[in-house]
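The data below hold one chain only, encoded as structure tokens and taken in the form predicted alone.
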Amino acid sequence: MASKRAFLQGIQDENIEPRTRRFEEPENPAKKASKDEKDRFGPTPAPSGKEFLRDEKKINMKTAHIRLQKDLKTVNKRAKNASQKAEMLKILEPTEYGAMRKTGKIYSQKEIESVADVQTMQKKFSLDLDMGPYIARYDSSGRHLLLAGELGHVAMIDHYTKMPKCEFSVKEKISDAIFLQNEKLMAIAQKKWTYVYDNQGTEIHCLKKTDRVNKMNYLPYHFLLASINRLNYLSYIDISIGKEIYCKRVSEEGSLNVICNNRTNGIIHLGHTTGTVTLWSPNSDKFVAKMLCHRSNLISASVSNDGKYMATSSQDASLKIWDLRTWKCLTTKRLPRGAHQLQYSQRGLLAASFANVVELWKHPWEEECRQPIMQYKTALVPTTLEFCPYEDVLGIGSKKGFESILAPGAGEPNPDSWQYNPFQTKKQRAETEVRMLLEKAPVDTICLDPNLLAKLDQDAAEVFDEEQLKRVGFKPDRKFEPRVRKRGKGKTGAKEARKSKMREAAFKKHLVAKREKESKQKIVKGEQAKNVLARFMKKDD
């Protein structure tokens, strides 16, 4: 009996044991992972957005006006949030720009080609043509290339696929050619008149007001075609309405062959044989500024895309970089010969050609830049230099055709599809044209000050005030100054204190006036006592 009881007790213990073990804690419990252990790369830093703020000093600006300070705080907070979002959106720009190291070495095309990939090498090609010298122009998107030979040959090709779009002959001498708003229209300056063709080679219009043209330039934001002819006339034509809005003879001596524009303000720069550069606007009868850049003949000029720097070259083999904000020469560089072609890229690279040599300068406005970063020798003398937008490619036109070379760091790697999209469809192109026409900048905005649109036009404001006076009967007060309010003035105790002070001041004023009146009455009574006829005088109240 005892053995049976012990046997049953052992079975019961075996059945209970595993149930109790289920709730037992392990001998070596695992520790909970901390936040730092979970995130191997550490905490994610919050975006600052400082590079996207216009003026960081104005963010912490304080004023005595309470309501204005509150509004400024709200606006600054909104600007800070927008700058942080802009910095976070950098992830949508995955492409990095190319570059060449500053090692004091002048790179050649062979060295660049040795490290370039297959896709980049496809952008380097050459065309042998017989009706040169050729003028090479890219459109704003960098997708299409226009080639115009001096003997009348015109061709347009797709720069990406190398497929020809159109090819024809004008059977006349060509002095210059340029794309207009997009690849749909191109202007070609022929022997006598300037003609406008479409992308199929069909003649659209003949601009007889621009005759015997030497050079042309196009202002995309104003839809203006600027040209200079052999008689030294500068003319502007609005291609959106087909009307000439300005024509003026340049009084400087010598022929005009140098023209470039400032994209930030629309000012046209003209180079003269006297070594001067004049700045022109269609809103002025004469030049708005004049710079003496060289002592000898000026042969080429170019303005950077940000509108801050201008490069000029002359026959004395000097290359000068000018700051257009201070009108001062920053650096002067000596070349073996005078550079007949100068061209700035989107990212600030400067291409200069003399004889059959093409050089690339990186940040030439810096004093540390003493030699070019790349040098390339062509078979013939280049007639035109043109950087391809959004690509690290430099196009060279010569007497025997066209050639493109690699220029690392020249183009913007991430194009803004809202403005110029190389892969846009027909519908997107039509929408872009309509939008740009609606956003067309008026001619009045072309001036030396690029921030004109952010300022108040006093003349227009006076005209508006006169119209409002006729319509409503009063003018708006533009000299309004906000009243400075201080804290504590709206409390009940402060109001009562002000009222008591005002009562005391009014009572004092009343007493002073009463005393003055009594003194006057005493003087009058004394005079009346001496005069017999004083009783007939009028008595004071």
Contents of the next structure:
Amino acid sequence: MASKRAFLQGIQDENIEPRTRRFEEPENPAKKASKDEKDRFGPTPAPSGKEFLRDEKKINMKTAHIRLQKDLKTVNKRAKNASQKAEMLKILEPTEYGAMRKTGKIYSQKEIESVADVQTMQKKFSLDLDMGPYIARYDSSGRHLLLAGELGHVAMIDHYTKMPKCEFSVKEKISDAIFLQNEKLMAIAQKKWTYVYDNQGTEIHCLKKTDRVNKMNYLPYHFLLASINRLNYLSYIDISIGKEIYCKRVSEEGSLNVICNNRTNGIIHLGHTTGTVTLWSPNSDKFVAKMLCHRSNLISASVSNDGKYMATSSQDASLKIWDLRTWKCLTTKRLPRGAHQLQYSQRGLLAASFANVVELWKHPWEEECRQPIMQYKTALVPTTLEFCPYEDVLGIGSKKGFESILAPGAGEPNPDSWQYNPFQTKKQRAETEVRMLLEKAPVDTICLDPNLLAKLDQDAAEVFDEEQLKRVGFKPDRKFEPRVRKRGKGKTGAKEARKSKMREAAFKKHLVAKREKESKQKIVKGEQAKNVLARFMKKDD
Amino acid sequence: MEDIKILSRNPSHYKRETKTELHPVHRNISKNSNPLETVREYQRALNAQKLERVMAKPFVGALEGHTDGVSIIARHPSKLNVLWSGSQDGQIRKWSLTSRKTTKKIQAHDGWVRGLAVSKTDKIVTVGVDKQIKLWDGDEFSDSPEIATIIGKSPFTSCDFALIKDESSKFITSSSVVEYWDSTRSDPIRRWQWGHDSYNRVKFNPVETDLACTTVSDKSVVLYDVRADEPMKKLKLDMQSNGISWNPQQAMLFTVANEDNNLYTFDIRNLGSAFAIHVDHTDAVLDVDWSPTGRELVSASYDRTVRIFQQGKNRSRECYHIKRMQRVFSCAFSGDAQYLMCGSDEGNIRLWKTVAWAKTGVLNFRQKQSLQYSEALKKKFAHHNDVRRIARHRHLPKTIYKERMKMQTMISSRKRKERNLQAHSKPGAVEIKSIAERVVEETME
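Next block, the form predicted in complex with its partner chain, ref. the form predicted alone:
To see the whole picture, the full complex is given below, headed by that same chain.
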């Protein structure tokens, strides 16, 4: 962006002469690269492409296999080139991200509103509703808003155009509501069972297996609906095939009220009253991992979009940020009260609410960040906090109804049209749904490391040796390093040949030893056989 | 720079203005926008692999017309559309591959047409069981097709044109001797003989145009240099070879199709061991042809199948079979390596695609892109078990499947016995020879 700005400034400079002839041939840029020109535009930084690199470390494997080494080198080089090109392509992105740049200052909504344009101000609105504390959820493309009041009122509106799509009453107590794969289906956890409704309000399914649900969570790439129960059961339903694939009783003390998911690997985090967070995947009977986060009751948790950080808050008014790869606590922050709602935005802003205050933290994992970057006072205690995907908007559901506030720097500006498109037509929505179904990640792949499929199997040699040990009773010594020879005799192929010779010789030796042992055993057996029969012989013989 | 900036999206960037335009598509390929990328790519690779098997329809069509079995087919070296074939009733036909129709019919010989060669200047040479060599003008608009006839002493078995630049009048034939002719003369320029056996096939090297290779009925393969008086090298195998083909990209490699169901590729610099052994046929291999790319070869076998092998690999990539196709006597690749032809016993020549799932015709940019992406995905995840299992899956006729199972048990038991023998005998008593070396019995100069 800096170079773009510099280029535009350069055009307005007086030193450039206006073109006199219309059909002048474009000058050869190589000729005109004089010193002055270079200084004016400044040096263009080479694209680093770091944010597009998938593997943070280069694949490095110590191997004497020349071909494999060459292949790894080309793989690393290709990845670097691709990430640099991807960085250069960023110039094609149509929308820029928002930000609140000053550090050390607490912004207020009034300041933000003073800078906002008409279109942005339309996104900030509030609805006064009176059917109980409201649960506000956005769908995956950020276009539709689902409002579910505890007394049974359900409404779905398109919050760009403020047009209501459907509104109906469920006539029962609602504990949680959530959008499924897109705005076509929504799941509402009612008093007894969970129901799935259409975007017109028609009841499609009644899921009797998930009963007395407290909270629900949806994993978009696996098409899994995870729900936690009043009887402490965690269950997963695959909504593409409609089957309950997992139902286990969580044996931690206390009721289950805190659930959040890690978007990068599909693992569900559950918070308990013992202050622990357990990580669950439908592939194991027990939790995958357990973290002791707080000394007292855990009241909320949220995992960041990139899967690196988890924010937890407990009754003892502390907010802790955990690194999910090293399992260590990065910082502890003191809040006036325990944060009842915690939510990470797409670009890393953390929203925390306690009493009737909503705070936004920027880069909370840093030690230097001691205060939030924005504070907002709501009329009544918020029940849900949810960032609108792809917008700089935070939706707050409370007893009063619903209100959305501006949160600059929260939303990802450029959605991938192949996945989530806020401006999608009916046909595009249907095609996206089909494509997502075709690419549905199978349940077996949910594990702590999502990139396990692409990793090199580096302990293959050890596994082979173990198997050989079982089969033949002999394990070759792989640590033999042949003497370094010079004068053209130190080639890798020759070295490998010598190594394999040594291994073969060792194997032959082992075979010889084995044969001798067996022959000895035969003799011993023969003698024993005689002795065994000896007792049946007559004493004279 | 302002200290507060709010995301403001312009809807016109994301919507199309008129119905005739395409919907704008914006991609975000950063890591955060694509969680679980590896898993989803793996699913896409699986789908691509399954689609490949669904789209694998290699049979294009049949060239029907011959009334007796097709004994030999030869493609025109520079025209993609032209194919010549000779049948067991002595008739040769010129085909147009696009229309799959005969463009010229000539009654060439009295019995089998044993050999047929086409030159760049549209000249054809055919040899037959009736001891005659005939030269034809293959041009469609010529009045009299026959140019010359040469009568030999014994029934001929094959012929090949010398690929010299300017002339197309020199050719080599094999019968009980190997003879090198000039069409203007009635006596051969050179005559070679090594022992008293009959010669089966002869082929010129397309790159090193002075080298030729023949297969002999005493189970050997002989190499010649046309400039020399004596044959160069002899290589003895276990069983007789039926067909030869030189690699058009790597002049030192040639492949022989052998009676013992295998194809052997040799490097002329080291005839002591086979360069590669291609195993998969269940009956004698009758003909072999290298692709113009030098990467693949096609083999026609007595077991009613045509198989495609890759250079250096010993198992076949594809096996083409059809219920109506009986013993396949000859095969050839097309000039652009996209198609292959095979002539069989019931008188039909069949046209197949080399890449069974390839989409023919002109593809637009989006189609090409999506096919390229599928290929890249399949390559990336090719080693995963599920993907590999689907990629390997082929339907084989029951007889061939059963034969292969039988061969597998035979080969594995043989190997096991050899290993036991080696393990339980004095070290050094049993000679360890690689399979490639065992192929060659002896070599002579």
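Rigid core: the largest C-alpha set superposing within 1.5 Å between the two forms. Since the model is a prediction, treat every value here as computed from it, not as a measurement. Positions refer to the first chain, counted from 1.
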query: Residue 122 C-alpha moves between the two forms by 2 Å or more, core aligned; finding: no
query: Residue 81 C-alpha relocation of at least 2 Å between the two forms, rigid core basis; finding: yes
query: Core-referenced Cα shift (Å), residue 518, between the two forms; finding: 33.7
